[in-house]
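Presented below, as C-alpha cells, is a lone chain in the form predicted on its own.
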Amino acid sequence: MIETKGLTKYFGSFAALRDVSIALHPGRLTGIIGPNGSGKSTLIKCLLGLVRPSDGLVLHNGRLPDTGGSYRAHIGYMPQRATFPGDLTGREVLALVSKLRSEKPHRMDSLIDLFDLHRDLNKRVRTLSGGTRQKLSAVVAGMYDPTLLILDEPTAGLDTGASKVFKGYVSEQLKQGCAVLMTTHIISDLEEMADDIVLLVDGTVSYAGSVRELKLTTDRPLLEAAVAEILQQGAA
C-alpha cells in the first residue's frame, strides 16, 4: 500500500498541497480528480520522488522509501503527454529504457502485441500520431509489472477501440493486485474503472473513499453529479 500523512509543499509562499493524506490500496484504482492547480501534479510528483514534500510522509507498504530511489523501480508511469526523443523509433526507445534497468522487461513482448504497435515501432516518434504515442507510453509503463501504476490523462487521444484495449489492460492490472493512480478529466471513464475517489481542491482534500460511499453520501446516482454536489458544499 502507498500512502501520504499530512502531505504538503509549498513554491515559496504558495502552498500546492496542504495536509494530503490518502491510500492507494492493491486491486483498487483510485482517481485523483480537482479543477486546473488544484494540485494533481505536484501530488504526483511527490509520489514519483521528483518532487521533495516540504513537510509530511509518502510511504511504501508502511515504510519511509529509500534515498537511493530503488522503489520507483516497482512504479510504472504513464504521464499525459509522454516526451520521447523525436528521431528515435519506437523500438529504440524501448531498448533504451531496457538499457537503463538492470533486469529485463517483463512484458514489453505481450504488451506490443496487446496494443497492436509491430508496424509502428520501425517509425520516428515525431511520425507517430497522438494516440500511438499514448500506446508506447503505455508499453512503458507496464512493461515492468509495476505494483503501482500512475495514469495521467492516460485515454486522451485514443480511439474508442485504443481505449477499450487500454481499460481491459488496466483491468488485468487490478485483478493481479497493482494499486492504480488515474487523473482524468473524463469523468465517465471513471464511473466505469474507478473503486476510490480523491478530490482535491486548492491543494486540499475535500473527499476521499469509495465511489459507492460518495454517491450515497450525496445522494447523487451518478458520479459526475456527486463531484459538483461536493464541491457545490464546499464552495457554500
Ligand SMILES: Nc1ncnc2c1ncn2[C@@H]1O[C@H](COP(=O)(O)OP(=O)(O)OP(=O)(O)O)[C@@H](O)[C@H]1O
Given for the second form:
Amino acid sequence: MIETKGLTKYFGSFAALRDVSIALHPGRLTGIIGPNGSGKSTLIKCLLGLVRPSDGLVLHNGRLPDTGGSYRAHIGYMPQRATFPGDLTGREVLALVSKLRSEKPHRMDSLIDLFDLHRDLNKRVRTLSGGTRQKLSAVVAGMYDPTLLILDEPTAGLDTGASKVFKGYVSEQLKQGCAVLMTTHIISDLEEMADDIVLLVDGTVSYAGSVRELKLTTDRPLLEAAVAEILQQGAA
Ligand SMILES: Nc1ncnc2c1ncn2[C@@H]1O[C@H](COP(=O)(O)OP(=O)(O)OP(=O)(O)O)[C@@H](O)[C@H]1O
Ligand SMILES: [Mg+2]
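Moving from the form predicted on its own to the form predicted in complex with this ligand:
Up next: the whole complex, starting with the chain shown before.
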C-alpha cells in the first residue's frame, strides 16, 4: 500500500498541497479530482519523488521508499503531458526505456497490440498525433507490469474506441491486484471505474474515501452530484 501522511508542498510562499493524507490500496482505483490548479499533478509528482515535499511523508508498505529505485520500479506513470525525445521513433523510445531500466519489458508486445500501435511506432514522436502519443505513454507505463499505476488525465485526447480499450486495460490491471491512481476531469470515467475518491480544493483534501460512502453521506446516487454537494458544503 502507498500512503501519504500530512503531505505539504510550497512553491515559494504558495501552498500547492496542504496536509494531504491519502492511501492507495491494491486492486482499487482511486480517482483524484479537483479544479484546475488544485494540486492533483503536484500530489502525483510527490508520490513519484519528482517533487520533494516541504513537509509530510510518502510511505510504501508502511516504510519510507528507498532511494535506490526499487520503489520507482513498481510504478507505471502516464504523465499529463508526455515529453519523449521528439526526434526518436516510438520504437526507439521503447528501446531507450528498456535500456535505462536494464531489464527486458514483461509485456511490451501485448500492449503494442492492444493499442494497435505497430505502424505508428516507426514514426518520429514529434510527428505523432496527441492521442497516439498518449497510447505510446500507456505502453511505457504498463510494460513492466507495475503494482502501482499512476495516470494523470490518461483518457484526455483518446478517441472513444481507444478510451474503451484503455479502460479495459486498467480494469484488467486492477483484477490482478494493481493499485491505480487516476486524475481526470471526466467524471463519467470515474463513475464507471473508481472505488475511492480524493477531492482536492486549493491543495487541501475536501473528501477522501470510497465512492459508495461519498454517495451515501451526500445522499446522491450519481458521483457528479455527490461531488457537487461536497464542493457546495465546502463553499458554504
Ligand atoms: N514547479 C512549480 N513552480 C511553481 N508553482 C507550481 C509548480 N508546479 C505547480 N505549481 C502550482 O501549483 C498549483 C497546483 O498545480 P497542479 O499542476 O498540481 O494542478 P492540477 O490540479 O494538476 O491542475 P490541472 O487540472 O490543470 O492539471 C498551481 O497553482 C500551479 O501553478
Ligand atoms: Mg494536472
